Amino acid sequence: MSWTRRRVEPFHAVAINRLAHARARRGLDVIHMEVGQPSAGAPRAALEAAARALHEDRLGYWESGALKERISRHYHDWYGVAVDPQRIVLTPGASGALLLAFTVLLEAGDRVALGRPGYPAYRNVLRALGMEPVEIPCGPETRFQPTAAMIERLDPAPAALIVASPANPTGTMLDRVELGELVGACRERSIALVSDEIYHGITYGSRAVSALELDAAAPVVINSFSKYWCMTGWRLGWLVAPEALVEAMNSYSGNIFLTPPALSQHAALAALDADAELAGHLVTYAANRRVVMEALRGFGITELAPADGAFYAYADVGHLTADSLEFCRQLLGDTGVAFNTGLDFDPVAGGRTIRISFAVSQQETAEAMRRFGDWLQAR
C-alpha cells in the first residue's frame, strides 16, 4: 500500500500550539486555550509518589499490579461494575489504548462508524492502519452524537462503532438510554464497540455513563489519566478488554510498547486518591464554562454545543468567517488567544467552527473572553 492511501491529515491543534510557543520565544503572552490539557498539572500526591520512586525504584521495563487493582477498584466506586484487573491493559496514554484496540479487533479493510464531529486521531490511526472510517454526520438535533437508528441504517455494518462521551470538541454526552441503545444496535449486528470514556469525571450534571454498565463483558473502553486526573505529559491509559481478547492485547501490547512508563504508574497509583484535589480542578472549569458560554453569547455566537462534560465550547462562527483556521491564527497573531480550528474535529463543515477549551485559570479564562471581544469588535 502507497503512502499516499494511508496519508492522515495533520493535528491542526498542535500547528496552532507550536505557532502560540512561537509567539511566546519572542516574549509576547500566550493563553493557550487551543489544545486539550488541564492547566493544573498532575496532583500533589502523583508528584510526591514520582518523587520517591525516582530514588527509590530503578524504573525498568514494569507493569504495575497494584495500579490494575486499583483501577478495577475505581470502577467498582465510580460505576459499580466489578472488572476482573486481568481485564484492565495499561498504556502508553489513550492513544497508545486506541491503537491497541484498533490492531486487535480489526483487519485491514474493514469499516469503522464514527461521528462527525470527533477527535481527529480516530479516523487518521484508522486509515494509518489502512482501515476506512465510516463518519456520520452528527448535528444539534442528536446532539452532535450518533444514535442506534444511525447505527441501524448502515449497511453493510460496520465492523466496529467508536462513541465517546463526553466528547471531543462538543462535550455531549449520552444518557444512559442513548447508550443502551446504541450497545443494543451493536449487539445486535455483530459491531465492536470502542467507547472512550477519556472524559469522565468531568462533567457539569448528570455523571458520565459507561458502557460497561450496559454491557459488562463485550465493549472495550479506553481511559486515560491525562484529562480528570491532569497528567497529559504523563503517558498513561489503559482499556478494559472483553476476557478474550485479553491475551492478545497484551501480547501485541508486549511488542508494540514493551510497558508503559514506570515513573508515571507510580505517579498514577497515588493520583486516583486524589478526590479533594481533583474537585477544586472541576469547579474551575465550571465557571470557566459559564463565563466563555455567556460570553459568546454575547458577541452573537449562539450556536454552540451544549458542553455537558469535558472543558471544551464548540462554536459556529460561519457568520464571522468561512476559514476558522486562518481565523485562529489571526486571533493568535493580534490578541496572544489560542483557539483551535474545527477542521480538526470535522473536515466537512469545520471551516465554521472552532474549539475553545477552557481547562485553563479563570483570571486566564476571563482575560482570553476581553480580550476575543474586543478582537471581534475591531474587525
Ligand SMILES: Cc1ncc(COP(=O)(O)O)c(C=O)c1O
Given for the second form:
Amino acid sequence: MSWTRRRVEPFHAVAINRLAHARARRGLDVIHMEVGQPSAGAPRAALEAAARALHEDRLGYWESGALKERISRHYHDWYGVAVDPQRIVLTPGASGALLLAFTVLLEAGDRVALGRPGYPAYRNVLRALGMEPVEIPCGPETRFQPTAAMIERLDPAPAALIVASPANPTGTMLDRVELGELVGACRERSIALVSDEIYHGITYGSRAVSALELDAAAPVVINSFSKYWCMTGWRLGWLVAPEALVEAMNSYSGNIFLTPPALSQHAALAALDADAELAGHLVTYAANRRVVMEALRGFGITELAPADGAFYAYADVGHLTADSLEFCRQLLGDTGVAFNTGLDFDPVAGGRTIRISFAVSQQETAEAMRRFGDWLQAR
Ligand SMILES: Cc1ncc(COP(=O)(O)O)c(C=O)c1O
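Since the one above is the form predicted alone, can you give the form predicted together with the named molecule too?
Starting with the chain above, the whole complex follows.
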C-alpha cells in the first residue's frame, strides 16, 4: 500500500496557544493575545435560548428555517439588500463555509487569487483540495488589500478571488469604490468572487460594505457567528450562495456536514437580536486598539497596518528581529504575554511581523503593553 501525504502548513497561533496553556498549567499567568477570538462569551440571550433548547428540543439533525429568515433580515437591516433565505446555507463556522464554497465553485488544479498577508486557512484548505493559491503580495501602499489593477494583470485569469474586509491579520478594509472595482474586475474576467465578511460589525470608522451591496447575485459571501457575536466555539457560520449554486451547495453541505450544530442554531437566532450587549464589546475593542497602537508607537514600532476593523494590530518588528516566531516564544516565556508571529499570514515576510489580538479586557491590554514595553527595554 502506498501513502500519499499532502503537506499541511502548521498554524503557529495554535502552537503558541499550546505553549501558553502549558505555562498556565505550571501556575504561571498568561495574557492571551495570540488567537483571534473575543475573550467575551456568547450574548446572554443566546445562552438563555441554548439553555431552553437543551430541555425542550431533542437536538437532532436540523436546519433552522427561522435562522435563515432572520439572517436574510440581517442583510436588509445592515446593508439594505434583499437576500432570499433559500440562498443562505448554514455551516460549521466560516471555516465550513470556505470549504463548501471552494468545493462547489472550483475544481482540482484551479488557481485562486488571494492577498498576502492573509488568513492562512485560505491557502491551506485550497492546497488540501488540490487547488493552487496564487498569492498577491499586498503592502501598505494598497492598505494590504488586492486592487482591481492587480487582478486585471493576472495572466491567466484565476478561477476565483478571495477577499476579506476587514481583513485578518491587518484589519484593513476595502471601501465601496475599491470593492466595487474588484467586483467589476471579477465580472469582466469571469472570476468567482468569495467575500469573507466574518469581521463585519467590528469597525472603528465607516461600516464594512458587503459584496452583495455591489452585486446582489454573483459573489459568494461568507460570514460567521464567531467574531461579532462572540461565539467561536459554537461553530456556526453561513454563506450566501448565488441562485444557480444553491442546490449544489446544499447537496455538498449535506454530505460533508449533514447539518450545522442544532444547539448553536437556537443560540444564534437569539444572538442576532443582542446588538445592545454586543455594542459594549465594540467600546472595549476601540479602547484597546487605541492603547495598543499608542503603546507600540511609543516603543518605536511604528510600521503598523491601519486597523480599520477586526481586533488585530499587525506590526513590523523587523528592526528588532528576523525571527518573529522566536520573538513571540521568548516574550511569552519571559512575561506571559502571548502574541502571534506574522508567519501564519505571510510565509514570505512574516518573519518580521507580529499580530496582536486585542479582543481581551482593557485591564489585560494595559498590562500586556506594560510588560511588552519593559521586556523590550530589558532586551
Ligand atoms: C478571516 C477569517 N475567516 C474565517 C475564519 C474562520 O472562522 P470560524 O470558522 O470560527 O467562523 C477566521 C478565524 O479566525 C478568520 O479570521
